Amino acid sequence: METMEFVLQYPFGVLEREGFPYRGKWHEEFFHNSNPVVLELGCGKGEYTVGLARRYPDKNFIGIDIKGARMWTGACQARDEGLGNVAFLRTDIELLDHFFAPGEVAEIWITFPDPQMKKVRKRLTGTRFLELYRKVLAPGGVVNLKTDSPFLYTYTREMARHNGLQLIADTSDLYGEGHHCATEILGIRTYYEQQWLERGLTIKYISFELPGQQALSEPEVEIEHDTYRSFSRGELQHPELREAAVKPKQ
């Protein structure tokens, strides 16, 4: 990936040693346009980053992940398709404000993160991370969460309600028959998402505006933990699927 100019690799040691040249200059010196900058956090293989870039050539998309082997797939697709509105940034999400100046980001996508049911400080929709996001989001900036986790979806919805955040969309079954939220954008499906859908799991989606000044606090609610984490992530959501999942091969 070091040969791809649109892939920037800045783990903490490199950032501390060299600094980052594009903070506050993404429009002028990297993308060379004034189009909105949209981030995908924990982008994995970059399916959303690349998929959105294809649909919206008038926006700039940056996939962020610490695992270089994951983003290799999306980086190759962007290179092979000649997508000039795509970048990949290999670093920790916790360092976000070292790479983007205040107001430099228009929108954030969080797609299928670990729900971190036992570690609130690591939840990507918890107050710790929301405070980080609004350091870089423009006024009226939007946060989108797409998840297979009932726990994380419920937690994020309660977080928004508790703090009076303006909901833009909210559904516990994105692809349910006739659901108005299932737009072309939300129809971009990651590899694992497609697997979960084929196993009968529902996909949840919530989107909200994140104001710049309002104090944020954690919701004081008890939320039932997921009774599943699909195959590689534990148990399944539905008992009948759980039984099938552990059935020995013939």
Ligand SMILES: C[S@@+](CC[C@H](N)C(=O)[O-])C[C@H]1O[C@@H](n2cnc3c(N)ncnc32)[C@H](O)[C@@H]1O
Given for the second form:
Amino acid sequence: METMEFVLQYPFGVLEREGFPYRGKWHEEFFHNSNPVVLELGCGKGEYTVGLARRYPDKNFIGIDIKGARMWTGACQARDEGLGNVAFLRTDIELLDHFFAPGEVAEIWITFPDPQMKKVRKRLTGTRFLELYRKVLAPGGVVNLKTDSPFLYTYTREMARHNGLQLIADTSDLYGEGHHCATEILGIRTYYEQQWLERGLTIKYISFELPGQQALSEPEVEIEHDTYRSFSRGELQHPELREAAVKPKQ
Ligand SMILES: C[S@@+](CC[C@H](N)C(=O)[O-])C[C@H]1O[C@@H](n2cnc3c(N)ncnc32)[C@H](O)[C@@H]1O
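Requested next: the structure of the form predicted together with the ligand (the form predicted on its own having been shown above).
The complete assembly is shown below, putting the previous chain first.
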């Protein structure tokens, strides 16, 4: 990872010690163009970062995750394919505004995050994170969520409805019958997405505009919790252990 100049490793301690050189300067000093900057938060192996970068050479894509071993997969692909419009940033999403200046980001993708059913503050489409995103998004910037989780999908829809956020797309079954992916990019499948599909879950997608100013508040609705969880590493390696992860309701 250290040999790839487009991989920037700034966990909290490093950021605090060294600061970050590209905040407010991604266009001029990193990408050397004025193309829109698009983030993938919790990018894991970076399927969306790399997949979008291949299709849109006129945009810049940055995958963000705290786990370096995962993003290494996407970083190697970007290096091997010579994609000049990709960066990976290893840090905590919570520190986003230390890496991007106001208005520096055009769009955000959130791909298969943990739904954080018990901790609203850790939920990536909760008000705490939406407030953080709009510190860096250009006015009218777009947030895209792809998820397996009925809970997170419903919560995010309610968040949009409650706060009058402008929906751009909304489907509870992206690959369902009669629903041919509106665009080819929605068919990019991430590592977690593939696992959920193999378990028979439907994939949900919601996309909305985040206004720059208006106050945001949490929707006051009871949402049924998901009845399954993701496989642990042991369960991934040993299918016979998977019973405990509970079958999803059909
Ligand atoms: C369930 S995985 C999904 C990975 C990938 N998007 C996919 O669909 O395969 C969630 C990812 O988010 C990352 N993540 C969760 N919370 C984070 C945070 N606060 N800061 C940075 N990364 C985080 C994890 O390290 C993990 O790689």
